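Given as structure tokens, the chain that follows is alone and in the form predicted alone.
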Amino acid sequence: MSNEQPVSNSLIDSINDQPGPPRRKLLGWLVAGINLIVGGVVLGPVLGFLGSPLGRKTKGMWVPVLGLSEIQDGQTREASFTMQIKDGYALVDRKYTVFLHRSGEEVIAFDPACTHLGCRINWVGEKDRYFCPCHGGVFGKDGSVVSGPPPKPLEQHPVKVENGQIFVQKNV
């Protein structure tokens, strides 16, 4: 014959009530703040390098790059101008060149660059065409594609004509 006598069902439910050790729900607690450093550790870096595009603003400034009566009716030139920018920590000065086209008192700039590869593209006045030296893309005085591989006509940057300057906006 055995000893043991039957457990009633209100003394089973009477310990499944009562609420757990305070060291369980302490260690859970524990491993979920763990959890959040680890993730905002591993998450955090990788956010900032995703959205740090959209942290830079790029500015644009008003270069003047020649006087209007520099470039005649109808030419077109090359114009180089110098910009003071920043390259990490050193303000350095950089160099950069456009093709300007004065259609009477309109003035185009064109950035030298073949959009195809980014190639520096020349002006060939006889033809009145760009030409890239690389891949044959020929582009036409108002910079739209003639032949070749580029996939898109010549960039084109802001220009205000004032008081007899030609002012372009390059992106610094």
The other form holds:
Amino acid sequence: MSNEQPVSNSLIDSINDQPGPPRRKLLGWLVAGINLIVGGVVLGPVLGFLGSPLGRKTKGMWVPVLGLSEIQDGQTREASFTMQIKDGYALVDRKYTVFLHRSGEEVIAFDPACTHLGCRINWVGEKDRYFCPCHGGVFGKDGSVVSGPPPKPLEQHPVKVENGQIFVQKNV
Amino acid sequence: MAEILTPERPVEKTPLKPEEELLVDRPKLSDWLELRLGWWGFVRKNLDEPMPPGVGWWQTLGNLLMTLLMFQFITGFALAMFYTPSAHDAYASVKHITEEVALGSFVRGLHVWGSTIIVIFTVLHILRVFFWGSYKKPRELTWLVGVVIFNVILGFSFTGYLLPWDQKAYWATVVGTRIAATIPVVGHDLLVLIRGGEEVGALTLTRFFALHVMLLPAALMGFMALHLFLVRKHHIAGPVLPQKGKPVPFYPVQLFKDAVVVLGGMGLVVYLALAFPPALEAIADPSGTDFAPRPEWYFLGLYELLKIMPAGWEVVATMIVPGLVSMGMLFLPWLDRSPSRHPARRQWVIVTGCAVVLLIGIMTLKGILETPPPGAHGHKAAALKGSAPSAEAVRQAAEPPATAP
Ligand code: FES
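Can you now output the form predicted together with the partner chain? The one shown was the form predicted alone.
And the full complex, kicking off with our chain again.
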């Protein structure tokens, strides 16, 4: 600035009249402390608020999915069911799918999410295998990894059979 | 000639001292403003910014990107006026925009295609700076802030992709967010934080929306201002080998080239928006089993990398490789410490850079060729569809889960 104004000179003079170094330092620290408190009062609760989904608990729910007579011994089939869940603020009817495999009186239920990165797997009956459309994951009918990148077998849901009705437990 | 083309300070006849100017009864508006804002010095300084000889078309990309990003802000603002960020209504509102609102498909097309074009030109901009070695002292921070901006732009793509809430959006986000879960130890918590719950749902959409329209734009503006400030502070680096001649002012020659490139870039976006209107697929269906997820095309390289990783090694593709590339980019000016900007004098940097670009290019191409085009589905399941019990029966069996405060 070439055009110095008298005003600014007197401003600088008055700054130079301010308390000496030790007091200035102390006041500086106090300002920093106050800013920390003010920032913390806002940021702390906001972070807690954003992190709230971490504290959400899920619980297992038994849902009827299929009659036992609707699946033959040795067969694998898809079964869908709808359940009401709380999706954030909304109560919604969400449709879910599981793959059921029956051997004798025993039924196992596989989650259709590929254990690699969660794409939906497909059951291909002629090949007796599950195929993932994403990165080439292949699972056997017992849920084990046959080939591709999935790191672990298909996830299972607890199953119970009561009065000829297959129930699957789903965490919501 | 130059006299006519160069804007002059509005009035320069009898320069008054500031105290005197304050006393003038009825100053001209431009003088009134100049006294209060001092804007003319700023404008003049930027128009007179010296361009070293050899600066030309390659240096227009920054201006193009800034303009395209500004247009994203404008079209995004317009879309937000009609959009509803709720899992229940998002799809319907985008459908309404696309099919019923006047020029809706066009405005959405500008936004969608704009994002793709921005990614392409950002990569070109980065490559130009890389090969010219323009990131070297004293421009290290300009480069670093630029890399941060690139990541912010990718963040925009990732969060924006979910907003239409169609099948493509939903499943790409299911897979994309699952990448976080591959991180050892904290992966699952991170996944829940990003999704706002265990599954991609209503809270994922609101989170992504908030990031897309509030946090990321604010971050982008801040970093862009810093980037520009640094570019002006250190001036343009110029060609690797200094060329003969004197620097010329930014205005009018370079600004004209910038304007031509902006016109071309915008023309391309407008053409794409008209010729290939943005699609909207079926509404997101978490239970659907016959949908093959596809990420945005520029993430396909990563998607391909995931295919070739053996079981248990996915963290290499999801974290280690992208992490190394990002870190390498961020700290490039400190990795390549040779004072010379000439490509021949920094061979290992150039070779590594070319190899990385080539690999990403090959993987992306492979991904584009192997990923089913829009509308195609994965293997059709041979299994019979199970009959669903009535929603009423389920409703009685289920009750809303406990939610912690
Ligand atoms: S998600 Fe199934 S193989 Fe990657």
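What you see is a predicted model, and the numbers here were worked out from it, not measured in a lab. Each form is matched to the other, and the largest set of C-alpha atoms that superpose within 1.5 Å is called the rigid core. Residue numbers count along the first chain shown, from 1.
In the core-superposed comparison between the two forms, the C-alpha atom of G51 has shifted by at least 2 angstroms.
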